[in-house]
Structures are given as C-alpha cells and as structure tokens.
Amino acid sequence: MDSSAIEIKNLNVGYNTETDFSLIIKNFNLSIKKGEIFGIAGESGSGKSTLAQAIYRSVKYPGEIESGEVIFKDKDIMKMEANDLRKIRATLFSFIPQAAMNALNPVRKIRYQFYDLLIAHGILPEKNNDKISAVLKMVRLNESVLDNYPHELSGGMRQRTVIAMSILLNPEVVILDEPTTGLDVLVEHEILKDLKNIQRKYGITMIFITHDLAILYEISDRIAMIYAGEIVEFGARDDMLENSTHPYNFLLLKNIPRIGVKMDNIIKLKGNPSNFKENFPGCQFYERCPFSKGECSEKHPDLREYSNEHYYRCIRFPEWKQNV
C-alpha cells in the first residue's frame, strides 16, 4: 500500500524577467506521507512559497513552472485539464494562502462566501448549514462571524475563518503557506494548537511552510530545510533538531532568541538567500557559511543519507561540526 499523499519529482520553477528566465525551484524531488504534518522551512527568499504554489498548481505570470510532476491520488497535477484541478480543489486538495483577506471576498458576508464554496462543487449550502456550524466550531468560532464581512473580523478570526473553509469539505491534503504571519503570539499559538488537533482527529495530510523554525518544530513530524529553491537537508523533526547535519539549519536553529541564553558567543548567519548565483558549480551556501572551505565552491553538493530517512547536501560534513 502506497503511504504517500503527495510525490514531488524533477519539479522546475522560476520567474520569468525582462531579458530572461530566472530559476528559483531546481529538480526538487520530495515524497509526503499520508496523515503527516510535514514542515518547510526557509528565510523569506528561499522558494517556499513558490514552491507551495507550484505543488497546488497556482503559479502565476511571471511565475512558470518549467517541468516536473506532482502526483496526488496517482495523477500529475501538472497534467490534469482545468477542470478536473477545479474539482480537486477544496474537496481533496486545499491551500491556505499567507494573508486571509487573499483568500476572503471583502465585500461578500462570510456566509456566501461558505455557501460559494458549497455551489461551486455542485453542493446545495441550505443543506450544509450544520456543517459549516460544525467546521466553525472545531477551529472555535461562533456562528455568529457567518453574518460579518472579513473586515469587521479580527485577524485572527479572519484566519480561522480560511481554515474551516479549507477543511469544509474534507480534504485529504491541505497546504499552509505561513498561515499565522502577521498575528500576534497568543493568536498564533492558538491557531497551531487547533490545526494541530484538526490534523490529527481527522488523519490529514498537511503541508506546513514557514519562516518561523520554532513554530515548526513545535507542529512537524518531518522537516525539510530549503534555501536557494532546494533541499539542503531534511528529516524527522527530533532528528533534524538534536543532530543538525547541515551548517544552514544548524546556524538557523543556533539564532532562536532563548530566555536566559546570550546570543553574543553565538555564530551568527550573515547575509541573505535571495543573492544566489543561478550558474554558480558549488554550494549555494557557499558564501554564507562560516565553515566552508574552497571545495565548497567548486562541486555542486549531492542529496546525502546521513541516518533513517535523514539527508543532507553538505560535501563538508561531518568535519565542519567537529568543530562547533
């Protein structure tokens, strides 16, 4: 039996520009369990929400997505008719975009727009009231938010507002992209603890993508760590937090702020990960990196096994960590 929700293979991204075509997602391979909460971790810069909108099929001019598969439920989505992806949408596959009021018609009350939802996939709403009751109440919101526009909402109700939305219909994968940016801590925490129990009372299979590494190792099971639109290392959670393998998220976890910890002695991570070079043979953390070495410059680093179902592309390690 195939455990996996989604499959990743060979997928090609970029953003095309005045004079060429700039590649951000490079041949990223990736396999997502079913029933996982599987995280995406990255500076603003690194392609997770490209990649997040290429694994939906939502990349827009200029964006392009140059070749790959995704396979959901044995079908590449890169290949399926508008119509068909219009009835997957919602119903097997949903997103939830960064900002709720992207996803929230302003001048439309919250219930029309659940009802929109229901008719567009050819669903009576006067039918389906108690369940959209039912959806509210799980991420712990009164029924009374369904007679507001999104703007009389808090942030927050408006964000889980876009959650009950996006598991009204029982999906088998919904993908977060940073669905808590802009919130304030308590809201934020919250949110990820009723995402959490939605996840795991109904089995779904949930991709996780933020910039914030302490949320995501709160929520994950599994973690990739991506900079310059590829993985640079990847791995269960414990894993990837006790036994960093490369010097990226080993520096990223380093910089958490942590109550009683200076951060003076801490090396700090310098620069940022949008100055990647596209044709450049080496690490593209080369320059970035307080442990590389000429080698690094000159040999593009392969994806590594380093334990169980925990890689790396790091041609340095285990030496650079010797020395931490």
The other form holds:
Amino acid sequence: MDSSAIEIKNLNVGYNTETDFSLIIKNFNLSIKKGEIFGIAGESGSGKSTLAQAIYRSVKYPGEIESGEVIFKDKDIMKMEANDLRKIRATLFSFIPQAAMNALNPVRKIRYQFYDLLIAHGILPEKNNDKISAVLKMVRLNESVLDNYPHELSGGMRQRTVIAMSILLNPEVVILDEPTTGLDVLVEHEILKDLKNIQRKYGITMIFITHDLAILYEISDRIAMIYAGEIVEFGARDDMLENSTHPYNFLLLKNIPRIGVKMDNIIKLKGNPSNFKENFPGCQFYERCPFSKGECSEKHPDLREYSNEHYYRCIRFPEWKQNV
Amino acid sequence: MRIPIKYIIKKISLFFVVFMGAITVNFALPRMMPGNPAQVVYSQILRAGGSGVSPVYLNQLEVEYGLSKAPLYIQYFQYLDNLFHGNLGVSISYFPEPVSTILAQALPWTLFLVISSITISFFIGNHLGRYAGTNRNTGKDLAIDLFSMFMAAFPAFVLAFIILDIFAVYGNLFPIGGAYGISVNEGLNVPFILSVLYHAFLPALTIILISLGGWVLGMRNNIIPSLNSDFINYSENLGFKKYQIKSIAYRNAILPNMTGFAMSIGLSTSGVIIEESIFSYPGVGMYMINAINSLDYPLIQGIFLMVVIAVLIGNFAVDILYGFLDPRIRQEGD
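For comparison with the form predicted alone, please write out the form predicted in complex with the partner chain.
Full assembly next; the chain just shown is listed first.
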C-alpha cells in the first residue's frame, strides 16, 4: 500500500439532467503509484475530464460525485472538510487545468497572482521571491513575465506560468487535464519534455489526461484507456503498446496516421462515439467493435488480468486477435 | 504604475473631435429651424406686453444669438468665440440674466445631488448585486432580484410624489423644496451644510432608489459568469481562500458597470429633471423644465451644451479609469 500515491475506490460520478441523474464514471477503481506518470486516455465525451475533476474533487454542478473514495495520504479526499481540502491543494495535491490559457486572472500582474497563491497558503510572499524565480526557471520562463499581465504573454508562456503556479509549493501529486490543449505541436512537445524532466527530478506523481495517443505513449509510465467512463485496458506503457488486449486500444494504435503510408488499411469504427447507454447489459464498445459477437451484447465484461499488472475488459480476447 | 500617456493623448484627441462635433450641432440646430429664435423671442416679448421694444431690439437679439446676415462660416467663428468666452446668450424667461450665470448657479446643486446619490446607489447596488450573484438561486437572491426589477421599472415621478407626500407633506419630516433653509448663511458653516444635506435627502433618496436596480442586476449578471470562469476555477483548484476568490470575481465583474456609472453621471446632469422639479430643487433640471415651458431657446441650448459636455467628460473619465482597471484595454491604446 505504501507505494501508492492515490487510491481510487468505487468512484461513481455523473451528471444531473433535467429529469434524472446519468452516471458517467461507473465503479471506477485505480491505484496510482508514487513517482510515476500515469496516463489516462479516452475520446471526447469518454469522461476523462470528469474523472480528473472527480479525483481532485472539483466537479461542479450539474456534475456530481455520487459515491466512492479517493485515498491520498491515508485520508479520503471525498470526506475531507472543505478547509482541509483547500489547504492540501497546490501544496500536496495540485491541478493543471484544461484550457490553461484562460486560467490566469486577466486584470492582475503575474507577480501578484503568485503572491496571492502564497498568501492563500499562509506564506509571506516578500520572502519567497527566490522560490518563484526558481520555479520559473524550472519551466524555462524569464523572470520578466512577473511584471506582465496574462494577455501580454503567448499561449505557451501562459501555459508555463500555470504549470509554475501549480508546482510552486512542491506538490507530491499533480493532475494534468489536457494541459497542452490549443498549443502548437512544437510548444506542446517542449512543455511536455520540461514537465517530464521536472517530474523525474522531484519525483512528482503525475496523472496525465489526454486524447492524444502520441503524447500519451511518449510521456507515460503506465496507461489506462477509457471508454464510456470505464477502463477498457490498462497496464505498463510497453505492454499496452506491444500487446494490446482490447480492440479499442488496438485499433487506435493501428490507425495512428503515419506520413507516407497510405491509409488503405484503416479499420473504421462503426457507429458514434460512446454515448453512455446506461441500461445496456453488454460491453459498451459492442456496437462499434469490428470483432464483436452476439455474446458481447449480453454480458458486461469484467476487468481481467492478462499478464503482470496488465488488465483488459473484453470477453473475446484472445480470440479476436487471431482474426487480425 | 506606468502611466499610459499615449492612451490618454489618444482619448483626449478623440474627446476633442466629438466635442467640436457636438458644439457644431448646437450651432446648426437653431439655424435649421423655420424663422429664427430672435423673432420668436421678439414676438413673445411683444405679446407679453413688453413696451418700448422696437425692431432695433430685434436686431440686437439677432446679434446676441449670432444670427447676423453674415456668411455662415463667419457666424460659426463668432459663435465659437462667444462660446469660449463663456457667452451663451441671454435667457428669455429669466431676462436679462445671461444663460451662463443661471447655469453657474444651477449646476453645482445638480452635480452635488447627482454625483452623491449616484455614487451611493452605485456602491450599494454593486454590493447587493455581488451578494445576490454569490448566493445565486437562493431566497435572498430572489428577493434582491425582485426588488431590483421592481425599482428599475418604477416610474421616477410616481416615486418622487410618493416620497414627497409621505415624508414632506404628511410626515412633515423633511422640507418640501429648496436646496437650503432661508435662515442659514451661505458658506462653509455647519448649519448651512446640515441644511443642504437635509434638503437634498428626499431627492437623493428618490434618485438612489430609482437607479439602484440597474446596478444590482448588472452586477449580479456580471459576477455569475465571472464566478464560473476558468480563472476562478483555477484559483479554487490552487486552494485560494474564499475572500480572495470573491475579490477576483468582483474585480472582473465590475468593469462593465464602471461604464454605466460615468455615463449616468454625465446624463444625469439633465436626467434628474423630474426629481428636481418635483422637489423644487434649484438644479439644472428645474431650470430645464421652466425653459421648455417658456420656450426659452438660449437656456435650452445652453443646457443642451452643458449636458453634452458632461456626458463627454463622464465618458472620458471612464475611458481613462478603465485603462487603469483593465490592462487589456490600455494595451489597445498603446
């Protein structure tokens, strides 16, 4: 147990609609090890952002965490007092948001936004200018950004500023919810490289959420693939890459476009992206899966272990793999 | 803080252009009317039994209005000359008082009344709006919203009559008119100041109540999206304290209301006409009503000019202020 940084147990998260409550994350269990980069991937609407917010307990109405536990440092985040939760945020457990471009207060200089963060956690800002300089250096920003307003910075610089703020107080665990959305590939690549360096240097545990498989496989130690709010496959990066056990992961990897290679062999997915059919008894991926058979629509598959710490949720494995 | 000189110069030049446009309209309007104001005034004085007026006086009046037979551009420069010397002509209804003297008497009262009551209303309104917005969809929010909508839709003159009736006529708690009592000496002394405040109370109360709703609803509707913005979510995720989060949201939500504030101060130099005349408060509004009733062209024109200038100054002030409040605007000016 000591090696796990975060334990997610039976997490259920959903959204309130006008008439009822629809469950998005169903009975989610996951254990994240200390000092790893854990990648969570899924398509739009698969519930990955909801999951990120739920782990951080920042789901806002109409979203709602129905039940479950997130154990961090022997405490359940879901049951913490609001003020205790506030205190561990940014200091022990931090969050780098999606659309980090707009995450800074537009009418305040960056310096004072750093100061505000320090004040919020009871630290005197004047004595900690060194700390701010150090963290800016880490994300390779010039100190002059402190005297700028957010709109005077480029997207990449704002992104780096947000990362610097999130790790200023040396958190042990950081959740990154698609932190490079909206940046061009080059900037994205540099930021990820820096993040990885920081992570290795300080042994931060990172939970990295993305829809970009290339990034995911580049940066993560372990990966969980999410479809319709549940894990369909998870394991170490190399296992996931070389021995896919679930058709979803397999097809996604197979269909990554490569320059100069004709796209003739693409196996198209049928149907529409996951739409959370709640009362469907079978596999959520059934309709879109090219390998599905009648039995797939009848029984909901459990998570099974393939090899050491490599799990999949498919009743037709390894049969289906013989057909490709 | 770095002073954005370029931004201010840009705003001043723009202000000057609009100002020139406005006084040009003011010059053109009387000349576009059939007949001319001088003839109207002349015939009015005749009808009123003004004995001893002769066609010579008509000529004098025409000169007074700058309505000479001279070419238009010469008239225009004469008009500008008069204007910059503070010569706005002579009032008809308060003959032979110059318009500038009347305005100089009335304007301080109006500015005092308007600026103090709009400022109070702005302050209370924004705080009520913030309270309602941060307690969204609760009973308190609903009560504040209903009250605001009711007050914003309530006719000013009805409210003025009700307040006058209750507090001055029947209640006998406040004076029914005037700006200060007869028994006090004008000047900076305590009884005079108290008397001024006492007399201004009811008209100010009316203006505050009437204008309050707009600020409340404006603030409430600004702070709700502000509270749901990405930067507020991020502040929460970084464990900011409640008061810090509220102040960030408030600071971003107040920006649109600032424009409204300066605009209404400018507009209200004429906009409190109803309140001033009902409470017989000797401000610009009261003179405006009298001027309209007695077709006092020079005075109407003078007040029009003053309102234009007040609105322009109000806008100018808010432009400059906005530059300080919102750095994004300032950069566009740089």
